[in-house]
Amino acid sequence: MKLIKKNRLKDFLNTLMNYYDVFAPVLKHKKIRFQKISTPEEVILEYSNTHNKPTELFFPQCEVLFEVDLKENIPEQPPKPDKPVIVFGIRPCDARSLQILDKVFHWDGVDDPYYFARRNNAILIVMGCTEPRSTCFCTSVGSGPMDHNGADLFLTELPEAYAIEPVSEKGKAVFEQVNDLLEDATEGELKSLAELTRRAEQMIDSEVNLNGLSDKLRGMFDHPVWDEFHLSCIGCGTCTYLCPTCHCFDILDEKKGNYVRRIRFWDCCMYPYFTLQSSGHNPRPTQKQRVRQRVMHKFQYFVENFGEIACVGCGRCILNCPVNLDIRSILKRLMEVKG
């Protein structure tokens, strides 16, 4: 582990720009969301979390899989990046996001091509949250506001510098890229890295015991405490578009002068038509059932198929409700549900 004085954070990141497409954290319509950069200064690093997910980086909320030219029936792929990417400031609940991701898109050992081409290219650098919100809980889903896992870097902010550390062996090598930039940490500075450590995880008290919660799950589907979550519901689709581990997709295809166009975009279970069927028969017609399926997608059919919860405890789904609805609130609800 080194340090990268504040003060050379400029040159940090212009060092960057000569090998990498970097994004960053910017202000874009007064909301903080991830974006390529071409100057150190759009970059913003005084914040909890960004408004949209990072994610959307790797699987975008909508995207041209490929182009047929009617005339010459010759498939066109979209153009893959020249230059490899580093995300850098991405917190490490959004950085967990991406390895359940990367289970979602690796089914059955088949590998999704347009997820993996973005995502074998990038080089996270994932930045500690060393001020968690109110409406964080990542401790309560196996991971913390210090977690280093799908970091290739780690950088910690200490009173005068990043305190940056290699993970991967991606990290490996930007860290040697940099390393004329970088000093050693002193003692002080060492044992202010482990106080800040300590401090941001006691900040974080919003505790949910989930222990057991998928197998007891299993036989709670028509049980009537699904009744009670959906009544403020809306069904506005906010909780999925802002969730970094929400993957569901339609596709169709769109015809343009001699092209036809392969388009795959995201969808949302929150909607009454995304169980539509062609016969119009719909499984799930009220809000209480698609209520139901996000919660047990997550917290049941999610960690039956991949051994994990498909929830970071990022907080944006409470965060940004527009009633209010707090998923902490349902699951310590249906922790208390007897037999």
The other form holds:
Amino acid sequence: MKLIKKNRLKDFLNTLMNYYDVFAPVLKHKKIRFQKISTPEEVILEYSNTHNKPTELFFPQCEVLFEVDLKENIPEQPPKPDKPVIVFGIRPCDARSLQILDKVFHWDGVDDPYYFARRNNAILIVMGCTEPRSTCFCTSVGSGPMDHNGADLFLTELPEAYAIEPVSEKGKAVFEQVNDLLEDATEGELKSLAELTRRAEQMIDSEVNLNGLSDKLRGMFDHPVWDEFHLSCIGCGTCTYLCPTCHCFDILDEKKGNYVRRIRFWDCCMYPYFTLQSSGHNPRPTQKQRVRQRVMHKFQYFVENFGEIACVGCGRCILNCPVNLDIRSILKRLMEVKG
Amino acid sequence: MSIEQNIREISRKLLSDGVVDLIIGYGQGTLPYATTPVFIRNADDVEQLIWNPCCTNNLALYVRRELEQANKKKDARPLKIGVVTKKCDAKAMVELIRENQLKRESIVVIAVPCSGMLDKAKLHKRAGDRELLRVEVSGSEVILAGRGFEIKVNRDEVLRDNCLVCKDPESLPIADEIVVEKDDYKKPYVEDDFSDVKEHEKLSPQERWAVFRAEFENCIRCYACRNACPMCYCSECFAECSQPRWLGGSVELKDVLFFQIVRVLHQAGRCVDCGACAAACPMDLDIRKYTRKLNYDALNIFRFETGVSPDDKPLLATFSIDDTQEFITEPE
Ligand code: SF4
Ligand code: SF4
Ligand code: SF4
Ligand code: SF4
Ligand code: SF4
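Would you mind generating the form predicted together with the partner chain now that we have the form predicted on its own?
Below is the entire complex, every chain and molecule, led by the chain shown above.
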């Protein structure tokens, strides 16, 4: 096992910055979110998780799909990134959420070129969670604070160093590039790694038993239990805009003089206009139906379409819902009622 | 008896006597600094009602929505709602009554003597942004605790700014049932001299733009500020209107600024400074600054204050020949 001493982390990041555009958690206007760094000092290392979802690096809130000058009639493609990207310090749940998005953006075997241009260009250095939050329930959705799935390199914080493990081929290449900075772990450090790994799992005290939920939900579309949740919901969309697995979008053409562009931007199932059709018909006219949709999509339809739950248990929706409508409470209630 | 028990008792009576069909109040949340709005139709369920300094949401929003939905159902008996009401919720209901969005006789106001709500952002800041696992209020002290720390802070210092300037929160402009129990803590009252607004006015347009921009370039356009606001009730918001389309779809500055400017301007003479928008904003943006500017203008130019009496006309529905017209400017 190799590790990087904490006092050499700066050199580590500087080395990476020679080869890559490095994105890491930084403090931006009171909130921690992923941004491209220009010095290692910007990086915030004390964070349970970022406020905004890191999937926004791959599927940004708004992007230009193409631009056209009507006079010249020449479509202009937006510039593609040239330097490979490293995302440093992404948490296991969020790395997993990218695997979930991969499936959506590869539906029916067709790659979404915008998403995959960024995704294939990026290497994920995942930081295990030694201090999970009370709202983290990753272990309930098939993952955990030390889940290596989706990582290229995996880091675990020890008292004086970070243990570093290459997970994928891409990760091994980075591992070689920084090899000079790495040291072998001592007996004590190995022990501490094992201990911290075990402790992290135990520290997750928020658990929801989801066994059999998706099968059960299949028959529950018209269940009276759906009358219980939506009353407090104000349909604000915070839960979906911060959720790393949410991926719904809208497309719009905007025109200014001879300049036309097509943009794609996030949309949200909690808004009434999300499903409004041009005929005037709205198949989901009430908040009850919209709340049901959010839960069903993550815990039933997605399982049916892609074989896994579209929630990674990061807790962002719980922490930020202005009316404290807690997804864990909804799930517990769905598990307990008679289907 | 505590305020909470008092609220439950009143609610139980209102429901069992058939005076109201529904009680809207606050219930236990799942986070230490959160409550969640609850909707109670059965007298046996009043134990769900709680009261503490985290009852931040403005319930007037739900009252209007429930009544609107009930009124859509033809031949149904008109719905009557009992509302656990702070002063700012009452002020919002006053404005809604004046704007014909609410009938006074459809609501039973359970007037609660409020001693100010805690500011979530301030709590987190005082805890050094460590995770809060316990927030305990006793008298003028608030205990903040998490993994490996427990600190005491002065309650005055973690109240929301709009609560600090809220005058006489025990006396509500409308009230039917009065909660007589009192908190053993009295919130400080700071006379609002609008000095922050006046300071802001002194800046040059370029500087004001820079302040605005620094804040709102972080907006994720989630609309939580709009949706948490009791006064934002348009059935079609300009932000989503597609015929014509007023607003682009992006989160580029042009679009978030336009959204925010129009949202704020639509509050002129209407905002009751309840702070619900600011509390709901997931990005902790300073949105209150701008509605305050409008409140200041309404007061300063027209001597108008929101939420005072349901019998007056709304500011925008009045005209007097003496109205000052200084704010009307010619394009340069
Ligand atoms: S964040 Fe909460 S209130 Fe807002 S849409 Fe989601 S569940 Fe509803
Ligand atoms: S639903 Fe909530 S907990 Fe699950 S991934 Fe989305 S934000 Fe995280
Ligand atoms: S949800 Fe799990 S993996 Fe994600 S931050 Fe929390 S503990 Fe870590
Ligand atoms: S709540 Fe905050 S982030 Fe959301 S739209 Fe309003 S100002 Fe923007
Ligand atoms: S704009 Fe904000 S402070 Fe004013 S009434 Fe609406 S929610 Fe309350």
